Each structure stands twice: as C-alpha cells, then as structure tokens.
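Just the one chain here, laid out as structure tokens, in the form predicted on its own.
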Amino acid sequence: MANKSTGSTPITGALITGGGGFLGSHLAERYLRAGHPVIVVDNFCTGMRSNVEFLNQLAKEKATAFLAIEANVIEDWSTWSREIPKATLSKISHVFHFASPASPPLYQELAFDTLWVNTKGLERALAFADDLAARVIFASTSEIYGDPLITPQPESFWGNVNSFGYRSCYDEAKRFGESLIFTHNWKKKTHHGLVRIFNTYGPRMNPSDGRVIINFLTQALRSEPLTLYGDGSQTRSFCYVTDLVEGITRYAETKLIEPVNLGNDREFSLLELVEVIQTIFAPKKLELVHQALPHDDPRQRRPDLTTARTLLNAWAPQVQLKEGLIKMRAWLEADGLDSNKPKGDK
C-alpha cells in the first residue's frame, strides 16, 4: 500500500469537520484567505462559537462562500448536507476529519463521543467524500505511539499504548482511524491520507481545553501557580499552530496515503517550557505547584520530521517556543479570554 507520490491533487474547496475547534478553525481561516469556499460543520462539545463567529466575519471580508452547520458528524450526514448549495459543493476536493476532544481531561469526559467520532464519524466522511471524488485528510495524533519505547518517534515505529485504560478511548480511536484509511484505500483503490499531529498551540484555543501551555498561560495571566503535573522531566515538543497548518495544507494537496508526523522536532522538558513560562511573566513571579502524573501520561514525545522535510518541499517548523507563546498571550489579552469558559462557549 505505500504510494510515495507527490502528485498534485489542488484544493478547490474544503470541508472541515470540527471547524469551530482549534485546529479547523485556523484550517478554515487558511483556506478563506485563499480565496476557497469553506464548510465547517461543528456540535460544538469542545468547538468556541466564536472561532466561526471569526470565520465569518473573514469569509465576508474576502468575499468568499463560507457555511457554517451545526451538526454531530457521528450522525447521519444526509441530514445536514443537504443544506450545502450544489455550487459549493460541486467545488468540495477535500474532507478535513478534524472533529474530535484532543486533550486529556475533555476526551475522558467525552470518552463515548471521542470513540465514535474517529471512527463512525471518519466512516461517514469517507462515504461523503467518496461521493464527490473528494480527498479525506485523517487528523491523526502523536497519541498512537503511546508511551513510545523509541525517540524520537518515525511514522513505521507501531506504538506502545495501553488499550484498557483510560487514555485508550482516544488513542485507540485514532489507531482504529489510521486502519480504517488504510483499509478504505486498499479495497476501494482511493487516495485518502492522514497526519499525525504532535503538540500544537496557539490562538483560538478553548481556554478550559486543559491541554498544558494553556493551562500555564490562563493561570499565569491570572497570577496564579503554574500546576505541573509529575516531577516535569517528561518532554513534548510544541509546535504553533500557522507551522502546523501549513504542513497539512502541502500534505493534502499531495497524493500521499500513508501516515506523515507534524509537529516541532525541538523538544523540552515541561519544567523548561514553566521557566519559559516564568520569563515571559517575570514581574508575577510565578510559583509552582506539583501535582501527581496522570495515568498513562507518556514520558517523550519528539517527532522524527524526515518524512515531513522529504515529501512536503522540505517542511519545517519556523516559530520558536517563545516567539508563539508571546503571541498566544496577546491572544488572550485583547480577546479577554484568560478567564474560564465553558465548554462550547456558548
């Protein structure tokens, strides 16, 4: 099944599932600045109404057709689709199966949702898709590895993940999504593909999304203790979210099937990104407090780029650490957004 081709396969239009959330969103935004008509279709479990609210305030400042649906992809996709106008879905190339919880505490709660939307949800995309000879694109994660037993991780290492545990109703998920893509391809002869996204940050992030940086932002802007988790000698490596996009964008309009990672090779420890932290906050004097590892938290997580920096025009993360998360504070400052917010943002 390995197809090694680069072959140009041009956006014309895109559908993006979990376009309120915040990677689609700033997917959607990609795309409305070049001038291609975009679908996001959202429920809004962990999505922010006010990341379409952007969306569409761009799309008619660029004159471009933007639909917004709201909807539960693991449903029934004839009871929405039929709202597109034939015009822009005549103009559809690409399917972004971007719908999903990402972090930790929202996909345990989510834990139901999160098992379906990655599989019954991708099936549907897949079907969909299908029906125009558009291109499914699979957010995979860094997840499938697991607590990986090599680093850094390349796409052929299989993972070291526990399948019985309360981690396992995402990663599993998105092991099963992988397969499924493999299998879709290999018997209906299809081009659809994957990405497997390491950590990734920036703006348009639900404050309440309990993912690490903007935990330490949201309380760093309210001058609280910075929580870390463990003794903070785990590492990940941080990649900002216009790096991110543009590496899914040069792998979609490839005819690539097989798995590629995205994220940045540049990997810290959680106690190096706190005295970044720290730094960036200096005059708060930020304290620490330590509070126990979560089950199953992986200890490494460094992506090996080849195939990134080989097949996508020689890819490479640009933003350094610091540099994104200055951003990604005057983000929150001027949207007012260093203050909880329920889930949805409704």
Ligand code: UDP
Second form
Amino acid sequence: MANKSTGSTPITGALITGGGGFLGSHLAERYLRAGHPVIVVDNFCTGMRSNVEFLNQLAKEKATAFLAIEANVIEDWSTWSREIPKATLSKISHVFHFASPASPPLYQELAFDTLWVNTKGLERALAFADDLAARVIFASTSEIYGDPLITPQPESFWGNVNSFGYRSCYDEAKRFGESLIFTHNWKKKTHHGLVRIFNTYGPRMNPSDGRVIINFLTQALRSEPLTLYGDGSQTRSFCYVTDLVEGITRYAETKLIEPVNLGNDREFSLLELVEVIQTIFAPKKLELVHQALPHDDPRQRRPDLTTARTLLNAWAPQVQLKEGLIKMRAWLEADGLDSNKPKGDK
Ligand code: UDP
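Shown: the form predicted on its own; wanted: the form predicted together with uridine-5'-diphosphate (UDP):
Complete assembly follows, chain above in first position.
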C-alpha cells in the first residue's frame, strides 16, 4: 500500500466527536467561521457545555448549520445519527474522532472510557464515515512515543511505552487506534488519516483538566502556589491551539494516511515554563510547591516537524509561548476561570 497519497479532500461539512472539548471546539469554530455545517457529538465527561454554547452562538451569527448531540460515541451511533437532517448529513466530508479524555488525571480517572473511546468509538466513527464516503481524522498523540529514547521525535520512532501501567489506558488505546486506522485503510482501501498531537494549550481548556499550563495559570490567577511535579527538569513543547488547528485542517484536506506530528518544536523544561509564566505575572512573585512526579511521566518531549512542514504546505507553528500564555490568561480572566466543571455540570 502506498503511504503517500496525493490529491485533496475539500471540506464540505464536519462531524466532530469530542466537539465540546478543548481541541474539538476549536476545530468546530474554525469550520463554522468558514461557513461549513458542523455537528458535534459529546457526552461531556470531560468536555464543557460552555464550549457548545459558544459554538451555538457563533453558528447563529454566521447563519451556519450546527447541531450538538449529547451521546457517548462508544455506543450505537444509529440511535442519534438518524436524527441528523439529510441536507446536513449529505454535506459531511470529514469525521474528526477527537472524543477522549486527554489529561493524565482525567484519562486515569476515566480509564475504561479512555480505552473504549479510542478503540470501539473509533471503529464506530470509521463505519459511519465509510457509509458517507467521508474521511476520518483520528486524534492520535505524542503519548504513543511514551518516554522517548530519541529527541526530537520523528514519526518513524516506534516509541518506548509501558503497556502495563497507569498511562497505558491512554497510550495503548491511541496506539491501537493507529493500528485500526492502518488496518482499515489496508483492508478496505480507504483514506482515513491521523495526526499525532503534542502538548497544546489555549482558551476553552477545562480549568479542571489538570494539564500543566491550565494548572499553572489558574493557580497563578488564584494566588495559589504552582504545583511542580518532580524536579522540573522534564521537558515539553507547547503549541498554541490556533497553530494546531491550522495543521489539522491542512492535513484533513489532503489524502494523506500516514501519521504526521503536529505541535511546537521549541522545547522547555518545566522550570523554564515557570520562568515564562513568572514574567507574565510580575511583579507578583509566584510560589512553587513540589509534588511527586506521576507514574511513567515522560522525561522529554519535542516533535520533529519535518514531515508536517514538507507535506502540509510549509505549515509551521507561529505563536510563541509567552504570546500564547498572555492570550490564555486574558481568556481565563474574562470568562474561563469559572467555566463549568468536567462532570455533573448540567
Ligand atoms: N505537571 C506539573 N504540574 C502540574 C501538571 C503537570 O509539574 O500541575 C508536569 C507533568 O508531570 C509533566 C508535564 O508537567 O511532566 C506535562 O504534564 P501534562 O499533564 O500537561 O501533560 P503530559 O505531557 O504529561 O501528557
């Protein structure tokens, strides 16, 4: 099977699982602004109703077809998909399978949901898309590289993953998802794709999500000490959400089936991240409180973006960390800090 397909797959409409979540809602926003019909499906186990309210409002302003469906995509899709108006259904060219808890605390709390949404849920997304001759884009992750043995990580690195540990419900489910996409394309001659998403941040992240940037910003705004896990020498590379969405949409409109890394390739230790955040909050002095490093926490992470630059029309991240953090802080101060909680927020 050729692994590089040429040609394009223009978007005419999108169904986004996890559209109430952070990345899913930004993708939905992008397509609504472009005038494309959007359907989001979410069970709000980690997604936020406030994100869907935002999209609803935007769709009204743009007079664009928008439908929000509350459902668990692990379960039978026919119970809700038959309610989608035919005119909207016929426009769906892409199914983005972005439903999944994504932060270590939440995917560990919701470990079974995490396993199934990236496997059974993905299988349902593929079947639904095949019926419409639509293209699936699966949200894979840098976590498939585990605690990487090489840096930066190119797509050709097979990973160093603990299959029998607390992170494995996420890492191995995403790895299975990649295998499912590969095998589906191979056996059924389809052109579904996947992107490997590295650490991303921005407005509309759930304040209770637990990932480092949203934690540090909410803690700084509440004048609480920043919870630094371990000694802070571990590294991550942080991508602002609009850069990521630009990469995803470019990938979606190709016929590529091979994995492509998307993220920002500027690497920071956690201590360096604290320094950047400190500059934003000066003269207020931020305090640190050290906590234990979580199980199997990767020591380093940084994407090799050569494939993305080459195949996605010279795509490259544009937003510097400090600039992105300032925007995210502004959102948190304006209306994000009190966004609804991941569960029980009806
Ligand atoms: N981390 C931290 N304090 C926090 C949250 C996370 O020091 O409040 C660390 C975490 O141990 C990891 C890094 O920040 O080394 C990134 O963690 P995150 O949960 O954002 O995502 P990961 O990259 O581990 O999936």
